[in-house]
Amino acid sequence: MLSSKSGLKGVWFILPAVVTLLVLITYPLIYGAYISFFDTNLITKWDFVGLKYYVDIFSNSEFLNRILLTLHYTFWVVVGHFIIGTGLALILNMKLKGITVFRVILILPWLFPEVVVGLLWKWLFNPMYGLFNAVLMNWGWIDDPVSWLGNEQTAFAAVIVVSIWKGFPMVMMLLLAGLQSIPEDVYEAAKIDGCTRSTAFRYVTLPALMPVMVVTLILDTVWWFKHFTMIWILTQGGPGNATNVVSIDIFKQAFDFFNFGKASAMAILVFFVCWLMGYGYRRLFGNGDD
């Protein structure tokens, strides 16, 4: 029934989306790459500098350190999301009484805007009146209030904790949906073949969940690698450079120092890092068809 004419009709359907994406994403991306070759204030000054910023970036270790810091941050956040998210998804998939209540509660952090989560935790970590210090002092774990976000050693860990809190529900939801799409009769069959609860998990659940896990892993890694808002609210990249992840660094380079060309060059490099991570994951765990 699909004649060759219907092919053209298909194009009409996707045309609005294609045009929008070309104008609003492809063009700005190319334009961003273009900006990266100029020393510019985006208005009057446009001095062509070629690859100067790329050479700059690679000739000292500063940017590399930011990337490593960001990878370090992303690694712990994603590990946290997967341990908590997978565990909870498996439990929420069991037929326990009152499970819906828990499901709703556990999704809450994901529903709070990032700014709200940032502010809320900034308040919890407040050195003077914060709940966190009050509880720890009450339990006798610390003697004096700690400035969690104002301290190079603790700020990085604090930011990771907040990011795990905010992001685990997303992983949990995606994996839960994946679990629920495994048909019940597969388990019946496995049981007849002599599978116990743990072998069924190993030979039925895990393989069936694998595609969902890979996609979730890629998305989660990339999302948190480029995360900006909560860290900006919590620490603005400080103290020192303790939480100065790349997106914050690029933002400051552009809108605090008005170094738009250099910021654009950094953004291009971050894109390649993100793309490489996605590519790497797919090569590692890919199911071959994509």
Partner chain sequence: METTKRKFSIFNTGMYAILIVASCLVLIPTLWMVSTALKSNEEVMITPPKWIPDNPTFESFTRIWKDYPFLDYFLNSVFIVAVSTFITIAFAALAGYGASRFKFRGKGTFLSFLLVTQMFPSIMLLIPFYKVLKTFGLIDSHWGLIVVYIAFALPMCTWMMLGFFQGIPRELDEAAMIDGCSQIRTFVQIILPLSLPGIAATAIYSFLMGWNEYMFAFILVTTETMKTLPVGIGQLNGFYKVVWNDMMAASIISSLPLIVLFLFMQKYFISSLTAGAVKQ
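Switching conditions: you have the form predicted together with its partner chain, so give me the form predicted on its own.
Excluded here are partners and other molecules; the one chain stands alone.
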């Protein structure tokens, strides 16, 4: 009887989380998949079209080009996050005076809302009164203002820089937490065995960090593969299609062309791409325990 009551209490404890997941994740996913089989305006028009939108997507190279562009964008953003995040995590893990202040300062980009970050960097990149052009022209590095977000050659790189600046604190803090979970005894034993700092990093730190790094890699990759807000604020997918990643394309299909069925089909395919990336990471790195 006591066991039964305890089990019932456990159900009540997890019920809010289960309901939240069903309402915010499961229902929208199922409803999105349902919409992808219809030519609909979401109100009065519900014409069943079956797999038409999926066939159209796979028979058109534009969607594949968007996926490749998004993968290109995600690759450089994640690489930047891990290079900066790992380096700063190692520094912040040192026992230095005032290190807590730097931890607070370095996490600020992640705490700022994406809309604020997008608008701030859009002002910095502005060709007429932006800070970057003013500084570069003052130093004599450029003669005329550069339209950083209006040029196909620079817009993509500019979006990547902004995304790296915004996202590196998450990687930094997760890896810092992983570093702080490694016992000091392990390093002391490695030092007694004659390990230098570089060999200790390779054979002690990296293997111990691997579980955290795998989870961080999956989260960071999926998050930025489907990213929308800052790219929309900075370029709206332009100039041309230079920054027209798949999330921007889905938004345009739904709210510019009101093709909700096709937009839903594209979103479902993006979901499976994200799942495949996560699965590929787990197959490549295991659970990070090897």
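Just so we're on the same page, rigid core means the largest C-alpha set that superposes within 1.5 Å between forms. Positions refer to the first chain, counted from 1. Every value quoted in this text rests on a predicted model; they were computed, and no experiment measured them.
Put the two forms on the same core and the Cα of Leu276 is off by less than 2 Å between the two forms.
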